[in-house]
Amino acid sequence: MKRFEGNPILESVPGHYWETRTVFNAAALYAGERVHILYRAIGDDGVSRLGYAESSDGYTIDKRQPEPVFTPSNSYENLGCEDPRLILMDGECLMTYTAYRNSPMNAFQISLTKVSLEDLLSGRWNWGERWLPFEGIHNKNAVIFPRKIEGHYVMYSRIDPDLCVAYSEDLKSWCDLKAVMHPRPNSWDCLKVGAAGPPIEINEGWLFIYHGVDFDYVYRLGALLIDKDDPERILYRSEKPILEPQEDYERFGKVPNVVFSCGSVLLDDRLLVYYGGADTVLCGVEYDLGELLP
């Protein structure tokens, strides 16, 4: 495991109104060798936008739009959109987010949209439809599986403390809903799980990476393997966390002792994960694939 030499990879923008206080959970997607990633950013109004930066290599960031790409449109998520998932599929990038509003009731639940390809590639952001596909569920962290497994969209999303899975034909309508995944007693993952970035596929199934919190409300990463033609079989669960907050720039900040990712790219056999650092900052590890598998 090697942190990226230049970590923090993003940080605030003192002059940006929407980038002001924190800049971190990003969802990542590699495509026309680049990496593509999309940040929650936080400005002086306390509401998440998200901003957008590229790297050719991974690791240094070669470009930075100076306004947002993603803002809230709708009443259940005026206070903001958050913590994005980006995946691939038929030319299409959809993304999951969290859609955060002030009520009482149904302050977060998960949303969808998605922008073509060739306008992400292009940087026109034409993002199409958005939706809610558990409306009135309190539930966060969705992923979605970059490919259908037996005809069906997968699936997985933290409803707590559980990871959860659910499957869908149209990618509105989901059911067959249930807990996958359960935190464990006494250990490093004992008071809730949930999705990291989606998961991706390797010749030994799917490789997916975790994050799990225990009672210090200490949020770490862990990695599973699961089964390729099923979502609900998990063929291996680290027992030690694969991250945790060790730096400074992990362990003090807006929420302190928090590494939390959303993406991940597979660059040959080097996994690159990147990761909010005590919720203020971007930053990025990497692992070969030997470290992560038993």
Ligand code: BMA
The other form holds:
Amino acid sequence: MKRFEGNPILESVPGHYWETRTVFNAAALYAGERVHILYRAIGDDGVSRLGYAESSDGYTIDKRQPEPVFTPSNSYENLGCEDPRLILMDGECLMTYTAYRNSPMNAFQISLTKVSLEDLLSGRWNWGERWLPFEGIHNKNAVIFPRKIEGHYVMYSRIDPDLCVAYSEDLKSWCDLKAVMHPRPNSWDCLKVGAAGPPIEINEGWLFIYHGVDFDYVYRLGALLIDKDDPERILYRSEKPILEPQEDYERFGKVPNVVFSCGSVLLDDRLLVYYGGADTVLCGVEYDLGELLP
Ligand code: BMA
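Pass me the form predicted together with beta-D-mannopyranose as well; I've looked at the form predicted on its own already.
First the chain shown before, then all remaining chains and molecules of the complex.
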């Protein structure tokens, strides 16, 4: 495991009203020979919006957009659009995110939307309609598998405290919502468990990074290997975390002791995991797949 030398790779910008406070959890997608990074930003008004940055080598940011590329547009997300995750399927980029509203009931819900790959590559942010797959259910941290399994779209999400799965034929109605992984007693992931970024397909199965929380509210990352044809079958769950808060930028900030990821990319045999440090800055860490897998 090697943290990026340039950490944190993104920080807040005092002059940009929408990202003055914190920039952190980010989706990552490799397309058109660069990594596209959609990150959560909080500004003066406390609302979460999404910003865009890109990197040609995966480690350093070469471009950053001065305006947000995705902002709240419905009453169910009037306090923000949080924690995006992106996949590419059939020429379209599908984004899941957490819609946050100021109501005591169901303040957090999962929302979905799309933009075409062509638009993403040329920086045209023509997002399509937004919809709620589980309207009224308090749920977050949704990822969609980047291909259908046995004819179905598959989603993981977190209904506290578990990692849950659900299936769909059309991305609109989802069924068979149930827990696939629980917190583990007496462990670093004993309080709750949920997805990091979307699973990545490798020869051995789906490589899946997840977050685990303990009773001190320390957020760490672990790894799972999931059966290629059965998203409910976990072949391996790491005993120890693969990343935990150690550096100052992970231990001190808006929410101390947090490493939280919404996306990673596999470039040859290097897995680059993007993660928020202490809910304040965006960082990266690299793993050699050959060393991670055994
Ligand atoms: C999770 C999400 C993340 C956040 C993390 C740690 O539940 O809300 O956005 O990074 O908590 O505060």
